[in-house]
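What follows is a single chain, given as structure tokens, in the form predicted alone.
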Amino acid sequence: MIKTSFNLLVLFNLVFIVSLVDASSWSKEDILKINTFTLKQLDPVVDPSNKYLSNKNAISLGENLFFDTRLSSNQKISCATCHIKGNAFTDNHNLAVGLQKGFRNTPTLLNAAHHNWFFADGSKDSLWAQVLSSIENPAEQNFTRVELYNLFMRDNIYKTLYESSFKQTLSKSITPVNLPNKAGPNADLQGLIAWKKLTPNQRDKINQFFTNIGKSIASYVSTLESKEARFDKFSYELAKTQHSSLLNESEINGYKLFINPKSGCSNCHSGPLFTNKEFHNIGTGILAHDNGRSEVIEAVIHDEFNCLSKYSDAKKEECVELNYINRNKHGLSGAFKTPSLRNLSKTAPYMHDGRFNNLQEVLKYYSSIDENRALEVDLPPISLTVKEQQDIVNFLLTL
């Protein structure tokens, strides 16, 4: 009898302790706040500049092209070389490695279509424009737009998929017999000279074709979405029953610290993707002598493939981000796009240049921001103990 009573007392105490961790401190307001971070709050993907976003044929074509190494000058590099499916579409290198070693970290493509700007500095204003840049970039795929057109003229499967997606007959859109083997405005000197020798009409037709390829790959990438994480399931269960044991005490403490002004994390990392999609100077650019956003503002405004270009499907008033772009170069010096915090367990290393190999290093860096340092960056003074830092790390890994 005494032993039974003792066991019941132990069981009662354990239940009591678990209840403290689970929900004793969760008010209705707390639960509503948590819900704002869940994937159910994520809006559908919208891109008025790409009318083929939901076109099944275009998505199929884009998926094939994404994994095709023929879209590179050495026939060995594809989009999937750096964006590896099993690694949340990253490559786990500090710096991206295509045909050459780049100077930026490879971002995940999961949920990428929900962003407003692309690349760490936001040098492209649409996913399809970003795709086109990567195809032609000498450090990535180094493939000219004319080479791409010639590939389609040789590949009957691609040609058929293209024509069914865009309702255009490739062979009638341009006279292929007059085209060089490779040419483009971003090619080497020989390729650039060949591009300038084409007629304005030929260049325009090639650009329209090239744009459609970017839109098809972007349409495929737009289907790449995060699955519900343990944090989401915790939130849903909490909203339904006011109790959940899916997060442990450290992870819950980490969440509470995350939204606390003491850490300042949620100032920039908000919403279901844990990003405000804006640009901030947190000091990493300054340390690397990289001015980030400030260096590309004029380039994106004058980009031949931006939202306001003739190759875009958007109406002028639909290009909100470009119409109201922040042109304050001084204010954006050293600023980079706030990354999503989803899938962090698979996307190391971190920051725009992959300088931190693990989340502990990231939290240690943020915790080094004192009052003097805060004057130089878009961060408040941050003071977190080693335990608090680890609690936040543990919370982030539930995403």
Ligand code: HEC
The other form holds:
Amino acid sequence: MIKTSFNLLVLFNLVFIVSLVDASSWSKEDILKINTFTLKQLDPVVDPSNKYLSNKNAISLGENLFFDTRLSSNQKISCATCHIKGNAFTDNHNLAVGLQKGFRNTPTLLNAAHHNWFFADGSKDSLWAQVLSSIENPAEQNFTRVELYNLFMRDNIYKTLYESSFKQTLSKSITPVNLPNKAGPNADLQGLIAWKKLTPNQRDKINQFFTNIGKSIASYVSTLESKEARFDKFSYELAKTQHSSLLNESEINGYKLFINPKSGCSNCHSGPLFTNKEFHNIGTGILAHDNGRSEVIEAVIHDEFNCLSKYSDAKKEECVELNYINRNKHGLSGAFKTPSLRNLSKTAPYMHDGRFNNLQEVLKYYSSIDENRALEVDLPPISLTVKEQQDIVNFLLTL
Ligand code: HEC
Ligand code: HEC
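Now that you have shown the form predicted alone, what about the form predicted together with the named molecule?
After this comes the whole thing, all chains and molecules, with the earlier chain placed first.
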């Protein structure tokens, strides 16, 4: 009897020691930490400036418009030309090509709605304002808001979907027949003159329509979210059983380096989307003579479609980002938005200007930050061996 319980005690202790050894590689704190990066921590999308965010008709209208090439001056370009569904909504070009060659790389739209600012420099403060600028951008779709209005007057399916989503009727009286089809404040000179010919009331009605279109496409884009990655599954299994073999040794080592102050990666790439949503100068702006955030602060404050504009559905106090915007131009020189690191396997090339074709090049760049360079940018000196760089790359590919 005594012997049996002694044996049991030994067995119990053995199990205890084994579990201790196993858990020592992933302590309770480690597991809590890794959990902060999982998709479960992602809050739902909110946008007080867009009251149609979960309106089913608006989403369906937005989805149709997203793929419709008629929303471009040559009838050949839609959002989906550059934001290709099978490519995590990117195009794999270094720089986007629409009606002209652009000067920025096409970012993924998966989880994009979770950002506070849109575009690499954050020149728009809502997804719908961002969408509208793509439609009228001469390098992208080069369309105008009046052409879009006229398209809706001709297309009965769109007209009906619009009227049921927004509880407004579209009337012919807004765009006079003698007006050129191409008219808008961002159009060429002729289009601008035509726009100015409209009465303030007509312009206001067109803007109302245009912003509703932006909100419907934004509502569709807000439904685009990434799926659970192998990294998430690994973390969930770890939380449950303190053990998982879903990541290999190199990937785990990469994660550990990523959160290590030695690399500093997770200072900026934090949370479930691996971004703090802030702007930082990591030295990519100065090289390319694109000053990023510092160049657009005034523009976003005065944007005709910002959160505080009459076309926004938000109350003034709900425009937190705009109300507390950082106006320190000097401090934001060369700064770009910290991008999410999810879906990287599909979103090459990298950085706002697509300068790096693969993740090895990105890591090589970070590792080139020495004491001198660190004085000029928001990064610490980073020194990673080639193997450590590859481990981080392998980890990033699990996201
Ligand atoms: C010619 C290619 C092209 C077309 C067409 C295009 N985009 Fe983009 N899109 C880009 C590029 C390039 C950027 C990044 C620009 C920048 O950062 O300045 C971008 C940025 C965005 C962003 C911001 C994402 C973020 O994280 O900040 C969203 C959202 C977006 N596009 C949606 C759309 C929608 C919706 C349409 C159609 C109305 C559209 N785009 C049409 C190339 C394109
Ligand atoms: C000071 C904040 C900061 C730190 C620290 C930081 N990053 Fe970044 N990261 C950024 C910003 C900002 C960009 C975008 C720069 C641009 O577009 O030119 C970026 C871009 C990237 C990209 C390209 C993503 C894409 O879609 O284009 C990768 C990959 C990346 N970082 C990984 C890392 C890794 C790995 C580390 C650690 C070695 C790290 N970052 C450290 C802020 C940071």
